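In the block that follows, a single chain appears as structure tokens, in the form predicted alone.
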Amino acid sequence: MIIKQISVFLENRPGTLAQVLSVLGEHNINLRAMSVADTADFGILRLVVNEPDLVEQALKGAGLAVKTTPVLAMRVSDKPGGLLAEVQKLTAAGINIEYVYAFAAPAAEEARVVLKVDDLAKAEQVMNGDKVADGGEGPNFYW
């Protein structure tokens, strides 16, 4: 499924993702995953949330440097060789995938992984098959 992730641009001092999680907090959304990339200077925050269009206006509205941009979400089994098998599929239909981040619930026996790819419409067909998109559900549903 594609669904849209919020990047954030941040210094690397103190405070600053208590700054980002405030303004959330302010809106009531919800997380659903994090990742941070970062240099000595800088990092880039990646979220996934319930509403991806309000937190894009609100971190903007906050005076913070934001993009959004659409990733492939799946779900696979929290097994060993569970991701491998997935990736392979990229893989095999020439995908490139730029970075990936991924955390399992052991209660639901699932992991849930974002991938950035560099085909993204063709990464969701290869993960779907012959199944039709669920287009329309936003990661409410999906997560």
Given for the second form:
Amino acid sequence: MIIKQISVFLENRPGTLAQVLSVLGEHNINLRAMSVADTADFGILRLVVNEPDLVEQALKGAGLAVKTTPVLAMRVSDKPGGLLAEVQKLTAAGINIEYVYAFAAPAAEEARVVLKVDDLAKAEQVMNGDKVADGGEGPNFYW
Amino acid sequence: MFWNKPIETMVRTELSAVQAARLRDTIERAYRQVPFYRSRMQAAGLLPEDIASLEHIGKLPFTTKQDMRDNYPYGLFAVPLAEIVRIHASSGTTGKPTVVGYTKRDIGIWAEVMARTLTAAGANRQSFIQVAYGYGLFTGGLGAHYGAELVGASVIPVSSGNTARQIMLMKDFGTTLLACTPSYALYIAETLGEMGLEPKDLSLRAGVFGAEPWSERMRKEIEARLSIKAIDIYGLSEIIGPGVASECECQDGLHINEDHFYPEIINPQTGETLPDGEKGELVLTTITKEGMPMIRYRTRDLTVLTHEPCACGRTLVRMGKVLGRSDDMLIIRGVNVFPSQVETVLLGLGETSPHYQLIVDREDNLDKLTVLVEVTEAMFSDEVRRLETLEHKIEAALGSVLGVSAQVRLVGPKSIERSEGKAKRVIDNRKL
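What does the same protein look like in the form predicted together with its partner chain, given that the last one was the form predicted alone?
Time for the whole complex; same chain goes first.
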């Protein structure tokens, strides 16, 4: 399914991540997933939260550069080859993955994967063909 | 050592008479040939005959770099273009260069004042002069070259760059005098050490260094590491190029070639002329130049003048080392850079914020320019490569406009300090 990911520009200096986290804390927002892409000068913090619109406004209000990006989110079974099977479907459909991050939830025996792809609509179609991708339990992927 | 002793040691009263006659001639020509000067003087209610003596020069309006831009490219020329034999230019704030033109006689005067400069640094017919200033539109290379040829020295026109080869030539050709920027001289000294060479492996005895401000401390360092005498020289393309003023062996102020350039010091805020010893902005009037006379040109360089006699015997007035600028211009690796040029580039790209800051550092004795640019929502992307592409795009645009490379660093929105008055656009960390 497609979810909203929040991206935040972070300067490469002490305290910038803490600033973002304190805004989230003030609004009582729990992080569901995050990753940082870093370069020599700056980083891009990517967040998955269950109230993306609220979080976007709150971070902008704190003077940060923020962008909401639609990304593909899916659940895969937490066993060897689980993610491979899903990625192969995207490959077969000719879809390029721009970046990916994943988290294992051992208790649920599944992992959650966030993918930025070049053709989101097509990727979602490909993934919906598989019941593992979205177990049919409604649209809440924000854990 | 003198190149032109009668002029360089002329008694003040005689020199003033020469200057007054040349000034009157210049004003007359400028009024007649250059519509810009004529309309400026008319607006001030002045006729050429109102400037009968040197004391009257203060009545004339100033000329600024903006006036040169407004008259780009040939509007300030005072002779038919057919008589112009050389064009030089320096970078301008709008991306358009500041253009200057020389007649054949102007080139001769330039060679004369540079010959004085080089001779004061110890050059003669036996010298091997390595010109490591850049050749091209920049006046450094060709100015030093023509002066060295007039002296009758052997010129090695190597231009700047390729330091290891530069040193090899210096060693093999027996270079005795080096002409380059002081920061490049220090870089050459370092490379010499890295190549396992020592000053005694070279025949170098002196260097003439200019085109950027430098300190006494830097002089001591260059002198120690290259085992030479380091002479400070001064000039600007608007006036003629290098050769406007230069130190003698006393290294105690730069003698201005007053028979060609008339100096004043003014208060940069009020425009009022200041006496000897008071710090202010140097204003120069060319009194012999044909191609493009400059009347009361505001150099923006801050310094002091003294008419105290110099131990070398020269009577020419001395200016102190340049202490700074009265505007926000930076000199980076010999190139003039204005923060407003950066602004023009950023606004021209359309997607960047007008909030920016220039940070200048000196690493390995070379200037390094970093431009901080605030990210805006419009330019922010969640993909690293898009932001890096943007950085490179800004770097390329800055490089082509500034004529010097700059490293761009994206910073968060509103992270650059805001000021209620003039924005603090520049942080210069160079220790001069």
